[in-house]
Structure formats: structure tokens, C-alpha cells
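As a starting point, one isolated chain is supplied in C-alpha cells, in the form predicted alone.
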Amino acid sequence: MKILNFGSLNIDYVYNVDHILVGGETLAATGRNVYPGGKGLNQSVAFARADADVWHAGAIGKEDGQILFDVLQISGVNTEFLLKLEGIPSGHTFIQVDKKGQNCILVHGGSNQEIKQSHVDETLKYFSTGDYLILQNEINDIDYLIKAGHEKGMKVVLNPSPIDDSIYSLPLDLVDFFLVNEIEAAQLVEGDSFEELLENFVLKYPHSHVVMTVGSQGSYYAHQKERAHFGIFDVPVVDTTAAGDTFTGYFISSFAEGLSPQQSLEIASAASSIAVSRAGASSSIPTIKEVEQFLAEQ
């Protein structure tokens, strides 16, 4: 079983601020750092650090993307299907992180929006029925990728973030796993409680597995009649930037290895707890040994 993450890669410009800016406000940042990031890259790093066999497909700018390429390679991600495009900048973000560790993110797609269907077709030749295809909503042609992955017999995993109008036109009934937070869930189905959101997700997408993170109240899993829930670990929050991506990588890698939904939620929660206690995006993602040690100390 192999994992293909056809996902985004961004250069993250992170500014530390007292509070998230509002319209018309000017504020001096207390610090600035540059990190490799992007939901796709972060998730690939999480898969690799969880000891999963992961390939990353996508595109970076030839002139500015070396920092993104390097972190994938150092982390043990296979980069055979990562293109370097001339004359096109890599995707990049401007991130505000306030003193409570909460963030606000502005994204420019760059090379992430230059994915060609021929690149998809050539890449998928190397994967088989039962392999996992990981997707987010930060690259173009998600519609084509979902259909191509499904036709190949791959298990399609979608983290539909950031949610915009394009999500509603996707063939979501072909998605095998949804990874969402409570806000994203409420944009896809109706519900006045976490439990109701899950029930409506299962009714709307009866063949899909749904994993929903709900902040301080932990995470939920639902598939047909099966349900699981896990709370959170109490850790100091430094930066939440890659928490969701860390959770995604560790949950899917654990589940794919045959662990139960409950065990997978616990491991993913531990990994994301470690991530939020550190600064940065991909640099904050722990290794499986760190996660195992963390759980042993609880």
C-alpha cells in the first residue's frame, strides 16, 4: 500500500503579532520567520514522520522552491512526481500568529495552480487499487483528480480546505475519507451539534469515512454505524499552523496500517498536540518516536 499526496506546497512568511489585524489597522510585528509549508507539504511530512510510504506530486517554482524540495527530501518523502516550473513562483502565504497561538492565513496559489491533467495521468500510472490519494483544496483540477483516483480504485482522501464555492461542484460522493474541522463540516452538511453534523454527513455520504476535529473538544470519527471520539491533550499552544495537517497525516497513516478508528484518533491527537506546542509549520511536526514517547508519558 502506497500513499500519493497530490498537494500544495507553499513558502510560509510567518509574522508574530499581538493580535490578528482588522480592516484598516496597521500593526508592528514582533517577529518574522520563513518556513516551508502548504497543506500538501505539511501532510506529506506528517505521513513520512509517521513512517508511512509517501510520494508527493505537485509543482514548485524552479527559482524559489528549493526550500520546499529540500524539506520533503530530508523528511523522507519521495519527490519523483514533483515538478519544478520555470518562470512561475512557488505558492506562498502570509501568516499572522497572535500571542495566543491562533493564526490568520493569506494564500497565493502560484505553481500550485499550474497542475496539468497530463501530469496527473502520468503520475497515477505508478499507483494501484487500494493505494491512498490525498487531496486538499489548494491546487487546481481537484475534480479531475478525484475522478481519476476513484477510477483507478484508489482510496480518495479529501481535506476540503480552504472551502470555497468550487467545493460544491466536486464529485464528493466519490470521496472515501473526509478530514474536516467543525466549521468545514457545517459548510458541507447541516447540523446544530457535532453529533448531528456527523449523522448528516453519514446520511449524505453513506460510503465515506468522516473525521471531524472540534478544537478543545477533540475529534470524532463516523462511518456507517461505527462511531469514535477522542478528547485532547492539555499542552501549551505556541502555533496552530500545521495542527490539522499533522492530524491528517497521522490519522490516515495509522488507519491504513490497520489500527482502529479510536487508536488512530488518539495517535493523531497526540501528534497534533506536539505540533501546536512548537513554532512553524512543517518544522513543528513530530516523528513517530516522539509521538510514542508522548503517549507513554500520559
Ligand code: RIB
Second form
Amino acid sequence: MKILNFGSLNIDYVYNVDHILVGGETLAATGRNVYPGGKGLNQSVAFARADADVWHAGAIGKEDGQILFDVLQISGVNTEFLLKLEGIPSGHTFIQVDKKGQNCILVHGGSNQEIKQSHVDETLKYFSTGDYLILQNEINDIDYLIKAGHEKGMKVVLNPSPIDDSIYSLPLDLVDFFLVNEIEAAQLVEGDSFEELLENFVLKYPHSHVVMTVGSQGSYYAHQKERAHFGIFDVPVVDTTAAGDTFTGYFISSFAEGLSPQQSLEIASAASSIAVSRAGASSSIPTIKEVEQFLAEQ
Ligand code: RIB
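Could you drop in the structure for the form predicted in complex with the ligand? We only have the form predicted alone so far.
Entire complex below, previous chain first.
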């Protein structure tokens, strides 16, 4: 079983700030770092550090994207379906991180929005029934990818993040796994509590698995009549960037390896707890050995 992540790669320009800026305000940053990130890249790194066999497909700028290529290679992600585009800037972000580790992110799509259907077709030739296709909402042609992956019999995993109105025009009934936070869930189904959101998800997408992360309340899983819930680990929060991506990579790799939903939630929670206790995006994602050690210490 192989994992193909067709997703974004961003150069993250991260600014430490006293508080997140409000409209019209100018503020001096207390620090600045440049990290490889992007929801797609972070998830590929999480898969690789969880010991999964993962390929990252997508596009970076030829002139500025080396930092993104390098981190995938060093992490053990297969990169033969990653294109380097001439004259187009890589995707990049401006991220503010406040003293409590909370962030806000401004994204410029750049090369992430230059995906061609021929690139999708060529890449999917190397994957088959039962392989996983991982998608987020930071590249173009997601609807084409969902349909093409489904037609091949791949298991389509969608993390609809960052969520916007484009999500409603996607063929969501073809998605096998939704990885959502409570805000994304509330935009896809109705419900006044986490439990209600989850039940309505199952009613609306009866064949899909749903994993919903809800911050300090932990995470939930639902599929048909099966349910699981896991709380959180109490760790000092340094930077929440890539916590959700770490969760996605570790949940799906654990589940695909045959672990139960409950075990998969626990491992994914441990991995993302370690990620929030460190600075940066992909650089904060732990290896499986670090996750096992963390769990053994609890
Ligand atoms: O999920 C975190 C990621 O979101 C960051 O690395 C940033 O690039 C944005 O895509």
C-alpha cells in the first residue's frame, strides 16, 4: 500500500509577535524565521516520519523552492512527481505566532496553483486500487484529483483546509476519509455540539470515515456505527503551526497499518502534542521513535 500526497508546499516566513495584529496596526516583530511548510508538505513529512511509504506530488518554483525539495528528501519522502516550475514563485506564507503559540496565516498560492491535469494523470499511473490519495485545499484542481483518485480505486483522504466556498462544489460523496477540525465540520454539516456534528457527518456521508479534532477537547472518529474519542496530552504550547498536519499524517498512517481508530487517535494526538511544543511547521514534526518514547513516558 502506497501513499500519494498531491498537495501544497510553502515557504513559511514566521514572525513572533506580542499579539496578533489588528486592522490598521503596525507592530515590531520580536523574531523571524523561515521554515519549509505548506499543509501538503507538512503532511508528507508526517507520513515519512511515521515510517509510511509516501510520495509527494505538487509544484515548487525552480528559483526559490530548493528549501522545500530538500526537506522532503531529507525526511525520506519520494519526490519524483514534484515539478520545479521556471519563473513562478513557490507558494509562501506570512505567519504571526503570538506569546501563547497561537498563529494566523496569510497564504500566497504561487506554484501550488499551477497544477495541470496532465501532471495528475501521469502521476496516478503509478498508483492503484487500495493506495491512499491525500488532499488538502491549497492547490488547484482538487475536484479533478478526487474524481481521478476515486476512479482508480484509491482511498481518497480530504483535509479541506483552509476551508472556503470552493469546497461546496467538490464531489464530497467520493471522499473516503474526512480530516476536519470543528470549524471545518460546522461548515460542512449542521450541529450544536461536537457529537451532533459527528452524527450529521455520518448521516450526510454514510460511507466515509470522519476524524474531527476539537482543540482542548481532543479528537473524535466516526464511521457508520463505530465511534472513538481521545482526549489531549498536556504539553507547553510553543507554536501550533502544523499540529493538524501532523495529526493527519499520523492518523492515516496508523490506520492504514491496521491499528484501530482508538489507537490511531492516540498516536496522532501524541505526535501533534510534540509538534505544538516545538517551533516551526515541518521542523516540529516528530519521528515515530519520539512518539513512542513520549507515549511510554505518559
Ligand atoms: O498547516 C500549517 C501550514 O499552513 C503552514 O506550514 C503554512 O504553510 C500553511 O499552509
